[in-house]
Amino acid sequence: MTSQDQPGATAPMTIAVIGATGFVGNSVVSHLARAGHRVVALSRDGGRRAGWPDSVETRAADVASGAGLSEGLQGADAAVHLVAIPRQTKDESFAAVNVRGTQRAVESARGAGVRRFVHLSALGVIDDPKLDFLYSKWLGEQIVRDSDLEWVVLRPSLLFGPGDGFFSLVRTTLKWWSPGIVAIPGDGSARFQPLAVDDLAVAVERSLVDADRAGSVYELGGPEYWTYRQIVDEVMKVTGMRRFRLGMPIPLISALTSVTDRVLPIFPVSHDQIQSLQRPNSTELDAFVRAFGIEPRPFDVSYLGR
């Protein structure tokens, strides 16, 4: 069975999606609505994405401040928490969004009588303050796992699909920051396991509707391993942008990004993201099949060339 053949839930639920208008949220909302659920889409401005059916209700809620969150979750049987930032700015910190925002979401869900709570984490989370993003996601996980909700935690590898973050950033780096040469961290052997965002949406729905999944943590990836070097090659292939690949020692890039974080915040990669390459971003190749009984889609970033 492929992910496209996955049947919808037999008992429709009212599901609140926190962070609905983001890259992952858009796919989750669309999939849940197609599966017959009543979807309440929560976002900072209460916006709507093109292509959502009219049945999707939109509400404004902000996890960073808590404004509208309790009201937005009222009437929901379950909630999906997707809000996180991959990089800190002067206006948004990991502590405010990834940690305290998760705490607010959990507390508001409990107060609204939500039973099932699916939380999107990330592969490589670790109890190590030296890796800011992964540590913030670890702390967020612990808040969810220490709650009395029927929680499920999903830890995917890199997610691909139109509008993605990581692979689109590689394209941007090639186009604007790589004049003939593209820097490859180390020897480019850092390994990933790209997963289609639409397959993650299937995992979210099964985590919501299957009663026996409560209290589970799932590490998820696609059907193949891809190194950083192979990913750059693939993005160059589909976009037609050819660059000479130059391996740069991790300590050198790390030193560079520690400076650009302070003086050039638009630089495409942060110091923390380079440091995080030390952590594994893959799991068993059959992890998705074993967890959800379907074969995930192969890696495909052809949309970057359109």
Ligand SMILES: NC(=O)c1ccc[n+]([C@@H]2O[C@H](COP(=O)([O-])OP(=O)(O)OC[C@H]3O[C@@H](n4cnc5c(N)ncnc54)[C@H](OP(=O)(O)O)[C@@H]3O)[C@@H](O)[C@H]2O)c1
Contents of the next structure:
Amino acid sequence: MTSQDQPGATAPMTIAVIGATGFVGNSVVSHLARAGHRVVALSRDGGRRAGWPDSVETRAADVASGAGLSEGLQGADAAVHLVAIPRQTKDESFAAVNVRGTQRAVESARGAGVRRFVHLSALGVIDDPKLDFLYSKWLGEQIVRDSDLEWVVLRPSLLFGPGDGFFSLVRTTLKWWSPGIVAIPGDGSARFQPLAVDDLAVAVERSLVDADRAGSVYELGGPEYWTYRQIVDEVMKVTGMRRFRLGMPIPLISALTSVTDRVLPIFPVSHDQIQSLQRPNSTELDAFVRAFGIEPRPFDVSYLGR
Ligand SMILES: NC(=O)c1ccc[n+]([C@@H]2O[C@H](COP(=O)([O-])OP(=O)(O)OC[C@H]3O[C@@H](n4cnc5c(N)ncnc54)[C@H](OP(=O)(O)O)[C@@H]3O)[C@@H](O)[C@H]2O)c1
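Now the other one: the form predicted together with the ligand, given that the block above is the form predicted on its own.
So here's everything in the complex, that chain up top.
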């Protein structure tokens, strides 16, 4: 069975999506609404994405300050928490958004009487403060797992689909930062297991509604492994951009990014992101089908060329 012909026979619930207007949130909101659930979409400005049905209610809530969060979750049976930042800025830290923001989301959900709480974590999370992002995701996960909510944690690999973060950034890097030559960290063998965001949305819904999934942690990836070098080749293929690949030793790129982090914050990759390449970003190839009974779609970023 594929995700497209998956049956959706479950009682409708009221589900709050925290971080609804982002890349993952957009797909999750659409999928939950199509499956017949009442959806409350939370983001900082209470915005709405084109394509959402009118039945989707929007509310403003900020996990970093807590403003609007308790009110935003009122009346929800379940919540899915999608807020995290992949890079720190002078205004937003991992501690404030990824860790304390998760704490606020959990406390507000408990206060509002939400029972099921699905948390988006990431492959490679680790209890190691040297890897800032993955450590912040680890701490966020622990807050959820230590709570008395009916929690489910999903740890996906990189997610692809129109509007994605990672693969669009590879295209941007090729287009604007790689005149003739594109730098590849190390030998480019860092391995990923890209998963379609619409398949993840199916996993989110099953995690929200299936009673027996409470207390589960799922590592999720697509049906194939892709190295960073292969991903760059694929993005070049679908966009028609041709660049010479130049392997750059990790210590050299680390030294460069420790400078660009301070003086050139728009540089496409942060020092922390380079360090996190040492962590695995893949799991077993059949992890998704074993957990959710559907075959995830193969990697396809042809939308980057349109
Ligand atoms: N994308 C991937 O490849 C990937 C892979 C593995 C795991 N994940 C995880 O999946 C989750 C969603 O990622 P994404 O790619 O969808 O991120 P995204 O596109 O950046 O979306 C983040 C969402 O959070 C909202 N938000 C940001 N700061 C907020 C705050 N302080 N309070 C309330 N809402 C806030 C944003 O809306 P406003 O800015 O409008 O408020 C937006 O709706 C994250 O936990 C991420 O770590 C993503």
